[in-house]
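Consider the single chain below, provided in structure tokens and representing the form predicted on its own.
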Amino acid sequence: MAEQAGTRAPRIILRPAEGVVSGEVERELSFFERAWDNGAVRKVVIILALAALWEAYGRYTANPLLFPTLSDTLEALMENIRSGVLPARAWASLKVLLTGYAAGIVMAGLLTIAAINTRLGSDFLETMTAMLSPLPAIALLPLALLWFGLGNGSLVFILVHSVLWPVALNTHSGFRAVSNTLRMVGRNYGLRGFAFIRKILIPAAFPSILAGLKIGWAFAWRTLVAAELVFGVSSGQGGLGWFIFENRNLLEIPSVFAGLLTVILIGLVVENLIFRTIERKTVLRWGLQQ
């Protein structure tokens, strides 16, 4: 009809873009492109950029009492490591942290099991989480000192409070989000009780569980350091928090930053070596996350 009317359809000519070889479907990535595709490389680049900014800002202020340079901080870090003070303080903090973290996880697991099996348990967990989760753990330190005295028991008590509620809340939410299809599959195979939880609910809800464990670790770590700033003054001993407080009183600001850097480095190691390894071997391998 268009030809009979004396008109022609417009001709569209596709030409390859400039610099692109016609017929090229794929090409080999360069070394830098392959390296940048690695998440660990990108994280290292970010850390190096932050380190450069730290060093530049420290040199710009030129006041080590306010903001020491990264080189001064690293020098103080190595001195305290060689003297054995910093490793001893870090290990003292980690021992208390692991004790409170493990106790909080066990209690969160018991509360979650009760919550998914009984209505009363679910109501109890939701009520206690709403009441106590917004309460800062450090606010309980004066009561902990009255109840448990000057010892690690007080620190473990507030660490349990920091870990218990985020782990329990995330685990319970993950269990409730498990689809009815998976639940029916488990029941069709005759799974009941703990076997049903272990083989159906935990694998399906593991992304939420792992997120709760990460949040609980972060809360516990920062709560411990903050508590040691107070508790160390009371007992005359402590971990990294007491190390930071002690050097601040002595105006050893590079050592203060060395203590803070140690806290950061431990957090990076736990996140990228422990939690990331667990995530890679579980939720990523199972296809539960991208």
The other form holds:
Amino acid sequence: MAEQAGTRAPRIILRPAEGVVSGEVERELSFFERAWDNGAVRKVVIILALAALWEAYGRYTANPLLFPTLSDTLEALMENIRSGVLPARAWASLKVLLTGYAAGIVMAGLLTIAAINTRLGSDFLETMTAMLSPLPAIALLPLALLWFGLGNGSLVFILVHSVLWPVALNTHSGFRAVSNTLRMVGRNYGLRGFAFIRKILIPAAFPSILAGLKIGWAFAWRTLVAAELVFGVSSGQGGLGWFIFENRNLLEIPSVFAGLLTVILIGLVVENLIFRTIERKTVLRWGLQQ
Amino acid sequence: MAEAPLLDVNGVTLRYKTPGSVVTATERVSFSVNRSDRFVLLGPSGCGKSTLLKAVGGYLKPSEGAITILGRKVTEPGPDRMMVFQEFDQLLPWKTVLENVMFPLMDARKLSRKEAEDKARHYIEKVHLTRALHSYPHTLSGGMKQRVAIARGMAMEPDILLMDEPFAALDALTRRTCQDELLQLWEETRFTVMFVTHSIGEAIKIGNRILLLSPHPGRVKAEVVDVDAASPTDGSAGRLEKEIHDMLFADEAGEAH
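Given the form predicted on its own, corresponding form predicted together with its partner chain:
Zooming out: every chain and molecule, the one shown earlier first.
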């Protein structure tokens, strides 16, 4: 045994590769494979299928008063755009929406900064969010009308309410989820106070902040259209909700659908162009989100 | 030895609160680090070596004793003591490798963009990551991330570089490469580094001085000097490793009986 151990020594034996080396490490995908890998293409296919379904069902029921076909709706849409009514209404809605959205975000920012700097601020934010977040903005409308009158002031008030809580909640939980290591790195650079928030916390929590902004946008949009349906008009310039309500009263059902379609289209554009672009340039590129 | 020590830790007791209790991490620990030292804190888990390093970093206030660096009392974190952490998420994920190294140079050192970029490129080249200059951290391997963190720390040319088990989460092969690279960098620039590890082998390889700590609470047990004299080829490093091992675990063996 001892003798055998003496003669054995570790060796390295080279092994040639088996068979022909294929050389194929990468293969280019075919056009269809690549197209199908593109999320936008898949979504367009879904939308086209839904459009076809709509048209078919509209023709099948043949009742333009209850369910106009897609072509009727598009025709009404074009007509309303050409006459300038729909763009004016959409712009009226968007103006109020952007005002409320911006005000809500600023307030959410202030509240969150107070919340991460003081324990009391954090308690305040948590309590307020728990109480007010489940309260539908539209339920505040009667009160808002009493306080701010029949105008854009009331709309902005309820928009702030619908934006503030989701944005503040998401931003706050995003800040709290920033890893201890990153915080220590920031302090190592000598950053503190507002510089620390701006240069470390906000970018590190950006996925949550962006999610909050998206939810806030959707909430605000819904709230606005609903609120306009309820009272809509201020100094003769109503928004999209009022446009829908008005046309229903006139039994212009294709125009009602055209109004709804506009709401959907604006939602799609904001989601797919604006928010997707921000996402692609930030959290996706940074690997913070897949 | 006439030169005053760069870092002086004098009778430092560190305590931190956990829900419901106060833990004493280290008790009256004293040591000093000279310029160009590769000073290693070594000990089993619970000896407070990482806590001690964080206190030197300024993240923790001693409840007793004082830490001074070049005569200045350490009270808060600052860019004169750059940290390299064990965790892979220590790079800012929204910045590329180059931007990560440049950021503290511009923000804390107030260098112009041009100066910061030149310096950053120089140190990134030193850790052999020039090809990853414009990559985002999430595309890098663990070893590459740690090397960027080292480049970032060294580019700041701090008074002392504090390294908290930077290679502990790496695989064995990468760890060896990183250790060799660190020593190579030290040969070139002779920076002062304080290095925390729980691996005796790593301590002997990296350090020229090793402070041995015993756990619960952390106290200084011994100091090993002239560690560079130990050589892995003639077996002296192996003997030293065994000696340190026996010393660190003598108590535990005693308690077990």
